[in-house]
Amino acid sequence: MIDILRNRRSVRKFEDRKIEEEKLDVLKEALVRSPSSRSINPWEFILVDDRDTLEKLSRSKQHGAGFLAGAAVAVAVLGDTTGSDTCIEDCSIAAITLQYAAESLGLGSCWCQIRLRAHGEDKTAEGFVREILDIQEHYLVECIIGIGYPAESKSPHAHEDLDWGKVRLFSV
C-alpha cells in the first residue's frame, strides 16, 4: 500500500486505449468495498466509457476539467443528500479509493472537483453535470475521476521534500 501512495500522481494524458473489462470490475469493487460513516453507503457512482460524453463532461467546469475528454473511464461520485449527514466525506472516501485501486491496476487518474465549482456566470459545474447524466436533485455530484493509461509519467515526490511539519504527535 505505502508503495501505491509513493507512486500515485495526478495523471491528465492518457492513451487511446479502452481499460478491460477485468480492471473496470476491480474499479467498481474498489467503489462499494468503500467505507462509509455508519456504513450507510450514500454514494452511488457513473462509470462514463462514451466518447461524445467525455467531451462534453471535459467541459462541466471553467478550469481543470478538460483531461475528461482524454480519459478511458470517468467516474461521476455522486452522493444521496437525503440519507446522510456525512455523504460529501463519504464520496471523498470512495474517490480516493478509486484511485489507489486504479494506480494498483497500472492506471492513471485524476481528481476533478465538481461540488461548489462554476460551469460558467449563470450555471454551476454540478448543474452541467447532471443534465448530461441525468441525475436525479438529492444527489450531489462531489466529483469525477478520470481514468486510463497513463501517457505521461510522474516521479514520485521525494521524500525530503514532503512537509514533514504538516504531522505532529501529541502525548501527556
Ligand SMILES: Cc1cc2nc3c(=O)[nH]c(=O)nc-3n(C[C@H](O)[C@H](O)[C@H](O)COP(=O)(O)O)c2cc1C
Second form
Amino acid sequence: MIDILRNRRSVRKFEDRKIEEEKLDVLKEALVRSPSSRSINPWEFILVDDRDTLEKLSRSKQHGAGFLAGAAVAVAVLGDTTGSDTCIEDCSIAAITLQYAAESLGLGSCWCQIRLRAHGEDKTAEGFVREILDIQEHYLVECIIGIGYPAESKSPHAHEDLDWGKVRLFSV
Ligand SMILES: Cc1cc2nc3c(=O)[nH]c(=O)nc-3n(C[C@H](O)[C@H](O)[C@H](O)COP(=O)(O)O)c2cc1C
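Could I have the structure of this protein in the form predicted together with the ligand, to go alongside the form predicted on its own above?
Next comes the full complex, and the chain you just saw is listed first.
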C-alpha cells in the first residue's frame, strides 16, 4: 500500500486501450468495498466507456474536464442525499479508494470535480452531467474519475517536498 501511495500521480493522458474485464471487476469491487458511515452506502457509481459519452462528459466544465475524453472508463460518483448526512465524505472515500485500486492495477486516473463547478453561465457542471447520464434529482454528482492505461509518466512527489508542516504532534 505505501508504494501505491508514494507512486500515485494524477494521470490525464491515456493510451487508446481498453481496460480488461477482470480489472474492471476489481475496480467495481473497490467501490463497493469502500467504507461508509453506518454502512449506509449512500452512493451510486456509473461507469462510462462509450466514446461519445466520454467526449460529452469532457465538456462538463470549461477547465479541468478535458482529459475525460481520452479515458478508457469514467466513473461518475453520485451521492444519495436522502438518508445519510455524510454522503459527500462517503463518496470522497470511495473515489480515492477507486484511484488507489486503479494505481495497484497499473492504471492511471484523475479526479474531475463536478460538485460546485459551473458548466457555463446558466448551468452547473452537475446539471450538465445529470442530463447526459440521466441522474435522478436526489443524487448529487460529486466527481468523475477518469481511468485508463497511462500515456504519461510522472515522478512521485519527493519525500522532502511533502508538506510535513501540516502534520503536528500534540504534546503536553
Ligand atoms: C477534490 C479534488 C478535485 C480535483 N479536481 C480536478 C479537476 O477538476 N481536474 C483535474 O484535472 N484534476 C483535478 N484534481 C486533481 C488534482 O489537481 C491533483 O490531485 C493535484 O494537483 C495533485 O497532483 P497529484 O494527484 O499528481 O499528486 C482534483 C483532485 C481532488 C482531490
